[in-house]
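Only one chain comes next, encoded as structure tokens, the form predicted alone.
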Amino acid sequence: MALAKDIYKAFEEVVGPENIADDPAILDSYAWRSGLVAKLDKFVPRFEAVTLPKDTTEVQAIIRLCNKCGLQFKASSTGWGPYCDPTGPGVIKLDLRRMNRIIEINEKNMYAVVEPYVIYAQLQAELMKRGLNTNITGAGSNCSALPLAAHSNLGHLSVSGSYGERNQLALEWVTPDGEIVRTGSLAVMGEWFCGDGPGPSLRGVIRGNTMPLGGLGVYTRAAQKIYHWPGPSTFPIEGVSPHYKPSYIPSGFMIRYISFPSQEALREAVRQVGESEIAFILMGFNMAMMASNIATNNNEDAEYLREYTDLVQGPGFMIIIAGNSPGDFAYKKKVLEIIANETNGKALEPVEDPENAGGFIWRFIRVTGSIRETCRATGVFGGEVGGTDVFNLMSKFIEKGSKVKEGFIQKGLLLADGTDPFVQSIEHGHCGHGELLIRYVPSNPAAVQASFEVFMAANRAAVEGHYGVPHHVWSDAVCDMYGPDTSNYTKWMRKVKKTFDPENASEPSHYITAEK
């Protein structure tokens, strides 16, 4: 339905005529469904209008108008994935691309404050000039650097640089009913260094295990922890991704891919790497992910996948070591060598080849390969299941799901990814994250169904094996699947939704609906 002229005019007065549109051509560009979603529909329902607010004041005004006019709203920044899509009519889009400023980089206290459309590539480049770095979300440096917009904000640096729930500091939040909430130190003294207190923290309400994904208001500015960067202030990289000029490896840096004869050996190696705190980056990539990071076309992708799969002995991890001094670098290299020997690890030689190593190092530090890892031309990314808890628990959870996936691979319905599953270590082994990536041929309805069945099998495994609530749990249906076995947390989520969003203005399809 078209917005009434007076309602459209009210939104126009907030953002200006050049920052609102209801032209069908523009609305359809927002309604196109990306190939990330394992559904056959090409479009989602149209938004009633698209708005481009420039600041928190305009966001608040749009949200208040939605509440007044009986409309819903949904905000997004860089929009990686389906989470910013509406599921029905009557929704106003807040496209936050005009809110693209780095507000502050505090070198002394090591935090950065950004608006939602600052991307990680932009923030990291500025930080490296100052000897600092940030944990880029694993979805890629093209994604929002706001630690809440980046979903769980797990990334390549998480082994040494944690993840969003722990890195998030003070926050500015426009609630679904149009109030502005500032948390922690920002609320009491106008500074960004602490996200909690005084009094009870809102951290669990705001983000919990999984972000509300547009279902609980809009986050307009947020601070996050940043970390020491032992490398150069700028990378002298030439060429076009993924074929960067390969010769440059920063002093004190080294990359390896090490495979193991079994999951048990892999878990022991990861445990020792975490205990010794030698890793700058550690990711449990399978061979498909490694191949896609260097391939430029389908043929190369398939060739690298075959080559790498033949060279590894089983599951493995990619590790980057970064020394803070020559002695520190030598120590870390020696410890890794000992760990690999004790766990029968085998190095994948093409990764450390001087022709490849520099490019691999930069791609993984910059996190440039994520789209190729998931949206590979040789098959559509049909979904992901996974979560964060302790490393062994996540490893066993994903291992169960991978067995179901393997059955469909053997039937030719899903595409082989090499040595699944993918598990990474976080905070030097204090946490672990696991993912099972699902790829299929979209023209085959049976393959689409197989993708869905793997997803549901992983959910059942998580519930029955008490593996916790994974990060892919959103929507009423999936939340209600987990609720009865996890202290009925859904009752509290619905009370939170009802309290902060009494008019149901914040479109909840990827969060949860309020209590009736």
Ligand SMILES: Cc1cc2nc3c(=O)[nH]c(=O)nc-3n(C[C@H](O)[C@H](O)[C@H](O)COP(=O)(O)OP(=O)(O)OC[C@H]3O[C@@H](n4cnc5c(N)ncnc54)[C@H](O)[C@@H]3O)c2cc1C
Contents of the next structure:
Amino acid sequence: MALAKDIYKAFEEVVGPENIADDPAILDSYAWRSGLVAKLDKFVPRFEAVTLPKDTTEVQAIIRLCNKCGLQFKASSTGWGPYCDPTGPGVIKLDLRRMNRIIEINEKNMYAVVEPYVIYAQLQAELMKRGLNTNITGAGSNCSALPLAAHSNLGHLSVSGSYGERNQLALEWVTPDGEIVRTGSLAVMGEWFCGDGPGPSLRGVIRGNTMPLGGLGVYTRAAQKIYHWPGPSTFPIEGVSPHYKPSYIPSGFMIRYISFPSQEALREAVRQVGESEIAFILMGFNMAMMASNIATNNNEDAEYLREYTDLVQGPGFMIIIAGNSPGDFAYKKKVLEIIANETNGKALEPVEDPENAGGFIWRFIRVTGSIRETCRATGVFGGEVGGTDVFNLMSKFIEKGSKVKEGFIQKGLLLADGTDPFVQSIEHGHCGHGELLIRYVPSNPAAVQASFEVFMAANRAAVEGHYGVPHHVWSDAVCDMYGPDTSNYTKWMRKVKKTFDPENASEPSHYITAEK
Ligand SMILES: Cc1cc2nc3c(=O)[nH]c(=O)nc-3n(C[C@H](O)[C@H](O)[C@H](O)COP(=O)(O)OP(=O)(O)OC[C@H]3O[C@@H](n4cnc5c(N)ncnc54)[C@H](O)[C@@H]3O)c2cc1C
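We have the form predicted alone; now please give the form predicted together with the named molecule.
Then the entire complex follows, led off by the chain already shown.
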């Protein structure tokens, strides 16, 4: 369905003729899905038009027009994930790529304010020059540096640098009905340092553990907490990723991969690492993830995976330690050594080999490997189940899912690729995250069904075992599986949706609808 000429003209008047299109070739380029979601159709429904607003005023005008004309809208920042796709006709795209400015880096109060199309690689490079750093979403530094664009905004630094829900400070938000709302200190005094108040806070409306994935308006600028960076202001690396030359290890930095004889030993080691607050980065990477971070092609990837799998004794974690002084570095190293000894941990030597260590350190700090970790030669990343709560709870939750997955691997339906299970500690153990990737050959319908069954088994386990509401719970169908067992939170979400979006203009397919 093409937009009526007068309606197209109205949008064109907002953004200018160069910043709007309804040309089928352009619309189709936004409708193509990546192999990341290969079980679904190759194309999603076309947008009616794609708009490229330059600022908050233009975003507001587009949203108001959508409300007036009975259209819906959906925003994207970098469009890395599938969540910015529409699921039906009548939707206007807001591609926010022209909103690409770092508004402020406040060194004294340690926050940064960005527009949606600033990516983490840019922000981190600017911060490092100032002795600061940011929690980059694990999806990669190619993604938006607005924590509100990331799904949950968990990343490699989350053990010491937390994640989106907690790093979020003041915000500028164009609500689904076209109001501009500024939260916290921004509303009161034009400053960005606080996201809450005065009085009741809107933070819990605009996001919880995850964000509304396009279903509750558009975030145009936001502040986030930033962190101390004890490393150099630039990383003197040359060459081509992943084989940088020289393999540069900054003074006071160290990387280790430590494997354990059992999940229990791994959990205990993570607990102790958290308690002693020694980790700069800590990720429960498995061998498939480690291999894909160093391989330059699929064959190499398979070889590294075999080599590393033979060298480890069981599940493990990758840890980077960063000393704030020689004494601090020596202390943290010693504590790690004691923890590894007490929990029978064993180091994976190729990771600490000086030839490899520098490249690993940089790739994990800059977060460059996500796409290689998830889309592997053996098959696509067909799904993910996982959640964030208490570390022990999450690691047990994910263990349940991985047993179901194992059954399908035995039957040859899902791929045995060393990807299980992934656990991560956040804020030095204050919270934890568990995650299970499901991988299969997408042309096999039985494999697609198997991946769905793992997903459903994880949902049943989450409800029955009281593991909380995991990250993959978005859309009416999945939210309604959880609502009745979790104080009917869905009723409140629907009230929020109805109140802020009376015309249902903010396309809700990845959030929740108000109808029910
Ligand atoms: C391979 C892969 C790995 C991933 N790993 C992680 C991970 O480790 N940790 C994690 O937290 N997430 C992860 N994700 C999810 C990830 O957070 C998002 O895909 C990514 O961070 C989003 O950034 P983006 O700029 O690309 O957002 P987009 O893809 O542009 O948007 C993501 C969602 O947010 C909405 N949105 C975007 N910008 C705005 C805005 N300004 N206002 C309102 N709504 C907006 C979109 O409509 C969409 O629903 C992963 C995704 C992939 C594909």
